[in-house]
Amino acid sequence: MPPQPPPSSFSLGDRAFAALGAGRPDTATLDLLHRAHLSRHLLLLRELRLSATVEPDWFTRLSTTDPDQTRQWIADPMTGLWAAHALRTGAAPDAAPAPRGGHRLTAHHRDLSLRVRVDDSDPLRRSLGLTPAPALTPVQAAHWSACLDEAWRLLVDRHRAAATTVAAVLRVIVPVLPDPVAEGISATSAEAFGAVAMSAPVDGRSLAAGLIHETQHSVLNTVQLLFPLVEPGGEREYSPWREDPRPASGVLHGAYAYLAVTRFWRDEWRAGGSPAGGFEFARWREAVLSAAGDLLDGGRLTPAGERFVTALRAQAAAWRDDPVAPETARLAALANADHRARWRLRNLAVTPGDTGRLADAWRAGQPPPAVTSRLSSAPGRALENSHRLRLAHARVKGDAADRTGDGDAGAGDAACVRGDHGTALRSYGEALVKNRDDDAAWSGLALVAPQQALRARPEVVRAAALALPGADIVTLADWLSG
């Protein structure tokens, strides 16, 4: 493992600690965790040092290296990167650092500014976790200035403090390839604080909330180098924002960064009344109390995670009695109710043992026996991809396009999204006719249907129907609700 800072270096009060887990990081405390990473990039510089890989005249051209360039370089996002590296894989660095390539970009509006490096470049970026862009071609620069003109203008004007946070921590930025599945992706690396990871934006707006979201991955991530917020080991869990099972950092990690963003949708929907705001708000509002629960009920977090996570929790708690439409609301439950139901659907199986148990049971008109669901090991990570999420979105922007997807599954969901219970279980039942492994299908009937077992363990439903394929679903489901 990497060096860290040394603990005692670096302390926070009470009251500051308490403002960081709340997402409103002071002046002080930015300035805290940058000298953090400083001392962390030296260390590794030591570290390297004293590794038999590097020659000692590398580190003589370091520094008679020009001062300013050489402290510029030390401190660079990238720098970390690259020292974590060299000391894994036994690279020895073969020149002396030089100004870093890219396209340096900067924004400014009223009193505050935005200066950033996009770097189309470094061979390590591969390194922040997804695929790098080719090198820009100039209309591509020219989209991303514009871009990041537009969302500092934003920030600047409707979110000051995450303005300052953002010009406070953000460096670099990363351009990678696009994923089909998704609008936007993105991702920032412990051993880059500063820097992140995004594919290019569609406008200012999402370019906004996509800088304002890794931040607070970057600002978690050295909190986490300073003060221990979470037992090392545990059993992976739920995310709100993952198709695939969490370790209680990653849970914390999403719950955040998550945590900025429901702020970003809040004062966005409070200044100009957008339907979209307003769904994204009530959405992750929910998201992240019920994340913070999760994480405070779990007994993974140390003392100090305990005070991080309850000032977060209590930020968002705080936001629970802004009203939004009733109508958005109820596509909001929609969304994270069935993101759940997919991820249930997705990663927990029944064991062979119980599932022929339940079958036993159900032939000899016995009461069902309890089972467990289990992690399956058979998948991993998977970017959300709802057909309903995709309705949902389009009914908040007042889309009058029904497109309703193919198949009896595809009329289910659009049933669904408009609230029409009765048909969507109607076309969902139909759809597991004709094919009962149906996930798309199971998912839908566990939005809409009646039965306790249905909406809570869909995968024991489907488990259970597979194992008995004669049986009627609905029967089966009252059976397993008791």
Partner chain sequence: MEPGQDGDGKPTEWRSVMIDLSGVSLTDLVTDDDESVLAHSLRRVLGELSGPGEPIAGFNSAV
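With the form predicted on its own done, generate the form predicted together with the partner chain in the same format.
The following holds one chain only.
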């Protein structure tokens, strides 16, 4: 056998790198990502072996197993998780890796196959970040299988490029318990390329969207292993996909995943004209553009990160002129504005000193001083939970009944979503007369009020209104907008 050439560094041509940033990796790039993740696992296992004074059972077994089987085990997403966990904790790993169980599913449509393991037994699956579901019942396993078949047909028929990426990356699905405030939840660990934790899908289409989304996280994790895209550190920032502030790397993950989700809904909408697809497309297109712009302006990206995000933004911008129905566009813009208003009210606060200066200026009849809003929330995952968003979804789907929530804010939400800003304004105003600390009413007011201060910085108006309980809120908002 001729001697093997020495290993070389990974590299990617600029054109391929930009295509990757635009969410369109070709097969050569997907192969490179696979080799990178395999190289990572080999290095982790090497360190694990060298950290043991006596040859561990798992290494002995690997050394005496068929090379193809060994390679499959090394490449498995859960192996990366296992090795990283063992190295981080310093705990002696299990004596020997058992053959991995779970439900092995194959979805085949036309000329493309997807082979995954639905893992409902490996104790390591807890490390994927969400609470694992117990072992699947036969009925639950059949549901996963049926949804996967349906999702795969949809992906291959309408989203060929995404299907190719999913087939190249996805290896393990870990069923998790649903989140009470979310209609579907999923997660990806940076240490488990090709594994996704996911609650049971409603149907094949939601599973397809979820798999595309999570696969993007795996791809991006490996891109960042090869080419760091974000400088470490920095303050947490606004992210259109989470209620909590996120570091720049988290914003990038969201933008990259939702770029693929945007493409998915764009293709769905163009194929079938579904208003729901048009809503999702219009909403996420703008969110991705906004997040990419914030990243490029934020000064946290490396040169590679700037190239990557520039390509990402260009892809989303290319879809900007794709028309959607005016009512769909209005509801999508409302959903994004709603998220931003709620995010500001949840996470930003005016300092007590600035609030005091606001109150003093008001009482003295002076113009408002400049004040700063600062992050005030504790770190921690929070998912979107909005009554108005649920109403918007219902309206998009043609549900004529305007389900109102409790109280004035609930009535305001129904009016807001149907575009009756006058009624919404009165309802939110009445809600705040009863309780000035009602954030649902404040965020609604931020969507329909004419005052710029309420629309752009509702947390400042709220701070002033709470410090000046006798002041009229509309007059305060006018003053702060002056």
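Bear in mind the structure is a predicted one, so any value in this text is a computation, not a measurement. Positions refer to the first chain, counted from 1. So that the term is clear: the rigid core is the largest set of C-alpha atoms that superpose within 1.5 Å between two forms.
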Self-check item: Thr53 C-alpha relocation of at least 2 Å between the two forms, rigid core basis
Solution: yes
